[in-house]
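Here you get one chain, nothing else, as structure tokens; it is the form predicted alone.
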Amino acid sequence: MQLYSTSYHRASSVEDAGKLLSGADDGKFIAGGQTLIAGLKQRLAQPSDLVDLRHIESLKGIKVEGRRVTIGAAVTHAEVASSAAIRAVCPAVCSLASMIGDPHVRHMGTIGGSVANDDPAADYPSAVLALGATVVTNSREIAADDFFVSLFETALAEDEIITAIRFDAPEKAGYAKFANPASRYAMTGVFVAKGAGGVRVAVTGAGASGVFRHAGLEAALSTNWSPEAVAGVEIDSSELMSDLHCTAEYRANLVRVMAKRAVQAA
């Protein structure tokens, strides 16, 4: 088997990380590495350099001011799950974080890495989209509705670094997912939120093009915020994906079931 060499760099600041990446032939940023390391093992990615963001202090920390929540990009899933400050204003986000992977994944994976990677079965993208969050980078602020483009594709430029995720805690929010029993990835997950701007519902793990908002569920829950309101909503399976785990039709039913459970959790 042919071996590939990769140079490792530990960035001391966001500015340092940018310089290290710009000096590489084909560099990649790495945070927790829960997706990238697997890609390296399978030869799906072969970067010349890895720039580690985990030790940058400015990317760490959780701040809650009133109902405004700011989570540093390098904050781990375990830190979000155990945050009393976040739980006081938006327990659904803590609940979501507690469902990600296993303890090892939760203590290594970061919210910034998950959002930047935009895996179609990841949990955090649904929360970011449903909460109408802002993705803060080293050069700009991007609204969640403009951030997620398609499978593994976001609005980020190649040298752009997520520094934080910011949102205003809604009046009510809930998350439910049907998890793959082996990976704990969402075969279908639904995050619901009701706030000053109305109702937002985001679906992950099911869309053929990645995470998406569901207008029908949003309309139904805007009229009647209850699990029963979801029952009559049509879920178009033609926009969902089929894979070795289940068909698009089965996922359509899961969207409805998980939406009911999310509202109940809220």
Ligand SMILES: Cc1cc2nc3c(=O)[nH]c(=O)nc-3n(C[C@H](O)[C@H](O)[C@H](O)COP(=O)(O)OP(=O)(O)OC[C@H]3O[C@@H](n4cnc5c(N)ncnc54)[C@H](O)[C@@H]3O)c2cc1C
Second form
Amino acid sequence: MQLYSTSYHRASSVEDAGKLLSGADDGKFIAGGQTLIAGLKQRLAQPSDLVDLRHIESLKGIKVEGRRVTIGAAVTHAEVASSAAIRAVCPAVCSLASMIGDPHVRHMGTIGGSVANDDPAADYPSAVLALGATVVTNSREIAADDFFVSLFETALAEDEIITAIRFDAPEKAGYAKFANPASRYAMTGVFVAKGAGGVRVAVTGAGASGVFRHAGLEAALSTNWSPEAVAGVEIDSSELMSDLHCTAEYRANLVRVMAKRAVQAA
Ligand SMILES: Cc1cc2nc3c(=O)[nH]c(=O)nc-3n(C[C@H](O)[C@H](O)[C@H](O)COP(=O)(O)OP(=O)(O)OC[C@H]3O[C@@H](n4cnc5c(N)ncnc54)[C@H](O)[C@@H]3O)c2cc1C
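Based on the form predicted alone presented above, generate the structure block for the form predicted in complex with this ligand.
Then the entire complex follows, led off by the chain already shown.
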């Protein structure tokens, strides 16, 4: 199937991108295109204009100052996976990025696009939530706890641009996912982090309403930070997804297994 016809604009700055979008009838931002182009090819949307964010200088680059990490929205998954600076303070994030899709997806897809898209099976939302990261936009800063609303739904306004993801690297962090063998998306992924703010555990790929924190796992790991602590935690399947890949009960078991592996990895 062919895309509907659309006008392409290469934005030179965040301000320029905002102007180009507001001047369009029904425009859309595009970054790596790894989700958006696939949807357009299936004719699921018909934007009048596409405003490309990928070449905006201020959205590029990774900064690590002490333990504070700032990743520009247009940074690709491959750049995160291979960043020695991030690896030095929070290797779990590099490991997560290296597990996304395939080399093509990792070289084109961006952290900003992934977080904005909020696919319930995407990897980054679990890291952003478990790290208590801040989503920086062109108009405000949004705490991770307030950012993810539901499936493919975030706190972003239509014309708001993510400019960076920022977090303080915790003392320990780990990520484990059970990947769909075809797409590599998470059938269940668990990111665990232990830092100054305590233990945070976020689960992706499993929740019927998207990424979520698990209070039971957080409590167990706060008392005893070890893979064994996870064994006795009850995982309620009633709010998990059942789909063609597996049942909610199967996912409940995956949450426990992935949490255990994530702590081992940390
Ligand atoms: C075969 C395949 C396998 C994949 N496997 C995985 C996987 O294992 N794990 C995983 O997590 N993901 C996976 N993905 C998705 C991939 O990670 C995408 O890169 C990501 O979902 C979207 O990023 P993008 O830069 O391509 O965004 P785009 O597709 O360009 O845009 C996605 C959405 O985000 C919006 N957007 C983009 N950038 C911004 C911004 N800075 N501010 C505001 N809005 C913005 C766009 O308007 C659009 O609505 C896979 C994709 C494919 C095609």
